[in-house]
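Next up: just one chain, as structure tokens, the form predicted on its own.
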Amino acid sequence: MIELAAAQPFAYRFELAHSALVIIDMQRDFVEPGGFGESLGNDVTRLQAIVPTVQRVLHAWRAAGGRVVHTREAHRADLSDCPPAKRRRGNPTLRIGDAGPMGRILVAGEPGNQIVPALAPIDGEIVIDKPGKGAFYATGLHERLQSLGVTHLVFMGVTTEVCVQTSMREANDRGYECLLVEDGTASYFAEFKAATLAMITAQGAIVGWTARAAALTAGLPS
């Protein structure tokens, strides 16, 4: 049993054999210039800043023998799984499915839809293409985790208040005990990240726990 005494709002305990590290949407369309995130008018350097921290945790988790799940927000080429309302939302200069500097925006298989090279999946890791904000919607992720005996999920990725929080709330409703790595997640808006961290841990970890990356890596077996 691993115990993170420094977690908020109180200690978080998990067994590595029954846990998975879930890295949400660290893909080029959100993190790099020229992608969907920038087309919405956002400063993508805020998201780029967490890549080294996410990489450190990922390497430590792999070295400890832990399971890893990567997600990508990705739609079919014909956009049949993208509701028109979603495509219209936000008045971006480039809409989902449009051709951008890294290929069609948020379309599976396109260069911009890939996970950034520093965090690329390796053989044996689960990669989920999700048509929605949450990792559990229309993906079969819950069934895969259940078959592996996973009960605890450690989250990192972007953006904190949208796809990360949505996935954590979905996981909470399915009975998983969830931890968010505070410095392994980011938002285009600092105040949105701060509010999300507060909401997650409120009322005795109503959604889950948070902890710093250093506390997590220090607790993992070498």
Ligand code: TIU
Contents of the next structure:
Amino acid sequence: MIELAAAQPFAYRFELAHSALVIIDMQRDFVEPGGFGESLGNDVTRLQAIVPTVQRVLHAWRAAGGRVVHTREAHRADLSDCPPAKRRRGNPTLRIGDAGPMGRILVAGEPGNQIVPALAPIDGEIVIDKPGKGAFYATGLHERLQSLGVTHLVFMGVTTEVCVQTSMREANDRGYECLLVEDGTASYFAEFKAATLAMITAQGAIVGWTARAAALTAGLPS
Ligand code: TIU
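What would the structure be for the form predicted in complex with ligand TIU, given that what you showed me was the form predicted on its own?
Next comes the full complex, this chain leading.
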């Protein structure tokens, strides 16, 4: 049993064998200039800045023998899994499926859809392509985690208030004990990140826990 005494709003306990590290959407579309995130008018530097921290936690988690799940927000090439309502919103000159500087926006297999090289999945890790903001909608992730006996999920990735928070809330409703790594997540909006961390831990951990990356890595067996 690992205990993170410094977690908010109180200590978080988990067994590595029953846990998974879930890294949400650290793909070029959101983190690099020229992708979907920038097409929506955002400055991606805030997201780029967390890559070394996410990498440190990922390497420590792998070294401890922990299970890893990577997600990508990705649609099929024919956009049959992209609701027209989702496609209509955003930047009218560069919609999901349109050709951008890194290939078709948010389409599976395109250069922009790849996870950034520093965080690339390795053999044996689960990679989930998800059509929604949440990692559990239309992906089969819950069934895979159930079959592996996973009860605890540690989240990192982008963006805090969109795909990370949605995924964490979906997981919470499915009974997982969830922790979000505070400096392993980022938003294009600093105030949205701060509000999300606060709303997760409020009311006695109504959605889950948060902790700093250093507290998590210090708790992992090396
Ligand atoms: N726009 C934004 O903040 N996020 C997304 O569209 N997707 C994810 O958060 N991955």
